[in-house]
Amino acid sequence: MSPSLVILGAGYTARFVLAHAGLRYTHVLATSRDPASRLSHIPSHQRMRFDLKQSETWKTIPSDADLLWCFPATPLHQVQQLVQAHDLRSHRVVILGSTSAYMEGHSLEYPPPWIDETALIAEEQARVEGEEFLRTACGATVLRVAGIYGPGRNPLDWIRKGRVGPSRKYVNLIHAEDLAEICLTALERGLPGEVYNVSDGTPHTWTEICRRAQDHWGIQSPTRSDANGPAGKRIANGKLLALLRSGHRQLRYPDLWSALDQLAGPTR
């Protein structure tokens, strides 16, 4: 293992990261295009510059650091050049992507059938393309997550906010804290070039979850409630709990209610 981490692109899930990296790794950098005003709440010795799209910047990337790469590799043409320039083959990488990488299937089955890794995906999609080439050039490992919350993310407002309403469409979710531990262990155990799907591993509706907020917090979406939209997918995480356990580790936060228990705090 590296001494050294950089987390390019450090947004949300950087700050997670953080807060546990110093106990893998001696020096741990956070990047962004904009460190002095986007990472003021990092020390400054930790922040970096770094731009895809600006080649003078890639040269502040350590040549022994390990890499947790955060933000969509795209545009594909730059991200060779960075490869090529840098040669990140010689870096451990591991990638943020997303579970819409995933093709819609075609089946009229609901709930829809489980999406595991070996899943179509869809390759036009520039995230992907950039993902795909990091994967196959470099050695990276992918990490396709779904939905990330969390302190300061917490699907109670998104359904206050009438962001989302009632529906029959499900949902994959990862708590914040978990998906922090989950790029660790990647780092530290992941196999190169694999893919690894990032879920709790049980996919709720958002009628379900509406439901809950409800009855339990009086939380009422202003959306109207779709019965007929699209179903959605249901993330397979068998593989990502292998991985986990193989290093004595499991996800802290399975059970999505009892995480909302804590991100809403005590019931009036």
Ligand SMILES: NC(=O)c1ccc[n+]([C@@H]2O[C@H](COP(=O)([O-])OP(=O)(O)OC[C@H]3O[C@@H](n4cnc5c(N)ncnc54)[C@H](OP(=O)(O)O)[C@@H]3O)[C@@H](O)[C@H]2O)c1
The other form holds:
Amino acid sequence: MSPSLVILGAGYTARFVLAHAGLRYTHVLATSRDPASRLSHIPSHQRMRFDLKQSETWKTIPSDADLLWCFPATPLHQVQQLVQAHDLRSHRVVILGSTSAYMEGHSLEYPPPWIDETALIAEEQARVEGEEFLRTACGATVLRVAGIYGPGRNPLDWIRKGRVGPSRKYVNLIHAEDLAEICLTALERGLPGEVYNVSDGTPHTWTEICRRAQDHWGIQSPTRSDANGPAGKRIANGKLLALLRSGHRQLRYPDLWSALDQLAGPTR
Ligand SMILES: NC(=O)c1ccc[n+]([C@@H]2O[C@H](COP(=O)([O-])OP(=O)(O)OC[C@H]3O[C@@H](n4cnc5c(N)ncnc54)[C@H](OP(=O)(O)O)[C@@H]3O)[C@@H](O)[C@H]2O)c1
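Shown: the form predicted alone; wanted: the form predicted in complex with the named molecule:
And the full complex, kicking off with our chain again.
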């Protein structure tokens, strides 16, 4: 591991990574396209301007730093130019992808089959193209991340606001605190060029989650129940758990229900 970490695209996940990265790295830098306004909560010596679309901002990346890439790697030609200009092959790179990379498949099975890292991906998706380029050309480790939740991104609010409602669709989630730990573990121990699914390992249907929200907190979605919609996916996380175990770590929030209890705070 390098003594320096640069978090490219310091948004929601980066907040949690920043809270822990100092224990493993001597220098941690966070980037934004507009650091003065978007990263005002971070000490100024840790902020950096970086915009994939503006090559003049690329040279600020220290040549020996590990990189945690936290935004979609698009467009491909700019990712390729950055790799060439900055010799990203010499860096340890971990990139956050998405489980949306996996094709839905045509299975009529319900619940839907489990998806591990060998499943087909939609290579024509722009972000998948960028990730696959970084993985194969630079040995980047790709994390295919499920829905991220945590403080300020509370599924109970999504239900309350009608962004989601009861349906048979399976959703896979990962708590931001766990994701942060996983990013740091992947930088330290993840194999270059490998892919790891990142989820808590227990997919739930939105019907189950909405029922829980109703029974425990009296929260009801304004959205009507959808019994015949898409089945969603069930993301397997065995490879991730093995990676965490190899570093004597484990998920802090494997159970959505207790994580939601904590996010909701005291009920009465
Ligand atoms: N949210 C989810 O549930 C979810 C699920 C699966 C995967 N993911 C993926 O996981 C990653 C991290 O998610 P997140 O929610 O932490 O993301 P986020 O809050 O959107 O943070 C990423 C940051 O990257 C910066 N950025 C965007 N485009 C950029 C560009 N062209 N050049 C340089 N910087 C750029 C933006 O910051 P500035 O505007 O300050 O530059 C943005 O805030 C993302 O790739 C996301 O797509 C998210």
